[in-house]
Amino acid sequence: MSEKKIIATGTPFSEDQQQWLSGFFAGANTRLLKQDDSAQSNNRPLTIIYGTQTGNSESIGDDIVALANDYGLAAELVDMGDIEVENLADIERLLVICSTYGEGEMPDNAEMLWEAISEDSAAKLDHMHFSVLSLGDSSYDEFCLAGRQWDTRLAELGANRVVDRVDCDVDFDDDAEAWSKAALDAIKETGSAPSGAASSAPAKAKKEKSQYNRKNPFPSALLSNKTITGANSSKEIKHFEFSLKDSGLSYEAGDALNVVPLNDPELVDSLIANLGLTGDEVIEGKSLRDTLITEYEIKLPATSFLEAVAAKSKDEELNRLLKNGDKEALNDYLWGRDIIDFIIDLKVNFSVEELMPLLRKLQARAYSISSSSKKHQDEVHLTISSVRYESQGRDHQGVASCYLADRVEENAKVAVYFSPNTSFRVPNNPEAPMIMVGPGTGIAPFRAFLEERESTQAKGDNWLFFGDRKKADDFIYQDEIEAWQASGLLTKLDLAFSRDQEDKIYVQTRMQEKGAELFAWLDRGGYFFICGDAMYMAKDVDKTLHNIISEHGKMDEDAAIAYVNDLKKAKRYVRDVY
């Protein structure tokens, strides 16, 4: 191979001089690279493992990797799904970042490692130094349970905690940053000194950070707001298109777009009026009304708010439910009740000084992206069901879904930012079969996946299971789906409209009917994706998948579980559920 010339042609040097200078600068560059490798090899190794359902834990891990060198540490970021429990015994310095999914569950990518380290046979970790950052949502009962479990288990196995665990609520940025710096500072001198040997592992490419993020969302113009359900549907599903022009932002099919909503001004005015306030009260330089519209959650009550209401109102039922610890009964009582319902129904008042500490910060809502950037340049699409219901004699609306559906005019700006989901991706192998299960708005990422495969002319087979209530009104994206079917892009399509016949049928019903073929697709390297409801649909689909593998793979229950675990480990069974 010829040596690459570094000196440009046209410079005032002879050919011999140009060759000498090119060699000199090439050698200098090599020496600088070696110095950088040497500096890295003199840093203590640090392993960061993350468990994530939406990408937040991974994003924090990336930030720590960027910081670690300043603390004399050579950090490696590892997906919990990519590490074996036996490998933990070789790690001296470990940082764990783990979110809690659903009602206290481990994220999908952490599930198998957690099961392994929970076994009685798990190795002792006496030589390990660690700290845990836990992400969660305090509106759920088992707040940060997954991270708490990791913290407890590592200590049980003898690992040495260098910094106390930090439990982060949905507004996690400041707490995560403070924990990161404290943990790096505490762990940097622990364990054995570096050997000085250069790592044989290739350096992980440094991710470029966009200027737009949680703290600085991009003001995106809303290009389109279209209702895609029929006039007689029991729901309203909207298709939204947003502009990314001049943002420099990019995304992959499978990622999520976070929408920063504004509260309904009418709801804010009603809340202010029922509290006997004017709205002109000043909160850190802004009026109370503007502050409530833009900065605080005024629908779902926090536990501190409920406790304050119980104390003020002396309501027997609420006090009993809060005291007796019956979470199921409390959740039943809270269903459909917003902050304003308590203020009106229990006739309680709060001063501004009392109210503000009881409210949580208004958070962005994450939605699965329903477009491929390869097909829609400078655009991103969402598919959202508008949340509307009647409860306690009042009409209620979803914070973000109805903000977009009702109150954002065409070309008006909406604050947005992306959350990557690196596990939920179109397979790298363009010939790998894809099986996609996405009823209702769960079809969103699979519209993006099919657009991606269409744009890249991938040859792999594609199978979609889709359903909803009634075909006539709820078959969203019907024209596109049928066009993909006609073109051959969509190899197989199975539909399940539950209310179109006497006996209700669902996507898992169709899966069971096609079990032999579905297993054959998996056995030839197929990928299995689920998107949609986590509470019922995803669990039913998972159970059906195990049954299909057991029946058509002629496996007992344990063997079927092992088969599914292998799919998960290979990232061939992944979920985007909520």
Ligand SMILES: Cc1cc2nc3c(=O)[nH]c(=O)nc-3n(C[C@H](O)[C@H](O)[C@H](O)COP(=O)(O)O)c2cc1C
The other form holds:
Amino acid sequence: MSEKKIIATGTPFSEDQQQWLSGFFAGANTRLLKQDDSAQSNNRPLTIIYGTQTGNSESIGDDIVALANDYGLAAELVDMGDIEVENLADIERLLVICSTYGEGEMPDNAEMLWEAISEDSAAKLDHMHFSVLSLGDSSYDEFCLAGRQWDTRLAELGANRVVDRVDCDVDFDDDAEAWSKAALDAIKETGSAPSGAASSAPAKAKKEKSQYNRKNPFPSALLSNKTITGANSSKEIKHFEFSLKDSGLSYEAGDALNVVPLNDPELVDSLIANLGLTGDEVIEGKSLRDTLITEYEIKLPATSFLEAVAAKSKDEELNRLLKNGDKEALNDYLWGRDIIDFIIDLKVNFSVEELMPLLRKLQARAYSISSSSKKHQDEVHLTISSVRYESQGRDHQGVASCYLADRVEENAKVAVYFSPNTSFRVPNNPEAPMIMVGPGTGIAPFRAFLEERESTQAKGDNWLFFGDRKKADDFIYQDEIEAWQASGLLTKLDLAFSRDQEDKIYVQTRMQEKGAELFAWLDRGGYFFICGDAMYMAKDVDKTLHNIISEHGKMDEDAAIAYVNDLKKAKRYVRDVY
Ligand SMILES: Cc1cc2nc3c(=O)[nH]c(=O)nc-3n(C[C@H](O)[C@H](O)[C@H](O)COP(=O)(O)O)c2cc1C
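Write the structure block of the form predicted together with the named molecule for the protein whose form predicted alone appears above.
Next comes the full complex, and the chain you just saw is listed first.
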């Protein structure tokens, strides 16, 4: 990526200082672009801060910025990672939009601000008026926890809640819109009026937007669908290529592409047959069969569905698990069971009228993009492991992964839209070293990063840690990776195939072996990226990183934690984990 020079040459700053300042002003420029045009007018200032991992909170923030002027408010949308806790005390009107990640955790960009505001020494916020919108997914134990925590903490610090928090499930559009309007309406009269006359500053140019987005996905032609794991692999990983021709859409390496799937018609037919229905029943002008294929989640049961099954079937085990609050036991019981399993096993029946309110809306699935648009114009690539397993005596398939793998013909259209991941980016500085840890499909964004650095001829060192089970079958993108090694683009490559020898070797084993060098890369300004499994791999890699910093940086545990926190703050330690 060519870095735009923002600080003039000849200024009394060291190279490091220039780099930092360039980054700061570049950030300030982007932030300003997100201000409402009337930010300079007589409108009351409103700050909207967002905590996001995959862009939903940010896109709601964008919508509010566009709405705010109608309420006499000049809104500014700010990434939680770009604001210091001290600045919060100056804000009179604040809207917080925050998703929840991991197991009830803050999204990465919210972590540092959250830590700071949680400290006992955090300043009082008596002058602030606020409201919180939390995004989450009710299938997680800690539903919307991050947003709930923000709501509680702001009130604890003395801020005045103008509208009650709203906790949104995956189908958040309507709730988010209703909250936005209520919050803007309530907050518009609060706090002091702005001083000074309206400015005649010209409106800022808005970034041109494509007509396609989450609410109006782009029908993209599937150009290619190739299996890239070997015949003897324990899994099937596919490489997909989609066309963006005539979409007006663009993306950055690090972003995600959302695929809006269609349910498997055979599964829908089986569900309909097991319910004793025909499929021709009409729902809002559409047949039940078509409605179930296109609009509703028919695999993952919602809690309301489970409760209805428990009530109808009187099944002892399910009733006990739902009542006793042992979430772990309930999750174990639910693992691998889908909606049809309950209908078959517990012999329950639902009429169409009973069934529909118990189903969740079918959701798009987000995948980390594995291409750089600089290398593949008008194309976007994905690297997806097809989810297939047997459970309860039936074959099960992932909704979106198998929709793409098995049912979309070449050149047929797939509805897609992008989610930005603004913290997961190739560094602006083309010379900054990148350390990338991406086993399995976690390689996806790093293929994009390497393509990006190849296309821009960036000079920085690149180090990839990749692994899986067996080299012979699971070394995906082997030819490309080896070509990058040969060309020198990939400065270092460390491979960990866990089942090629008796001892299990993982990417973190390789990191530990190369600890001294890894620390040296970090210490000369390196960026550390992780992509892949959140449950085990990312945690083990994080632990190993702390150990390496402690051992090779000669730091005690607290100092190593502080070192890692500084990396996070500088966006030099970022994760894309799932
Ligand atoms: C890996 C992962 C973990 C998640 N963990 C939680 C959780 O613990 N609690 C919750 O309510 N939602 C959870 N979610 C759901 C997200 O909060 C939800 O999809 C939200 O709309 C994302 O918004 P964002 O794009 O602004 O980050 C999780 C989603 C993913 C992909």
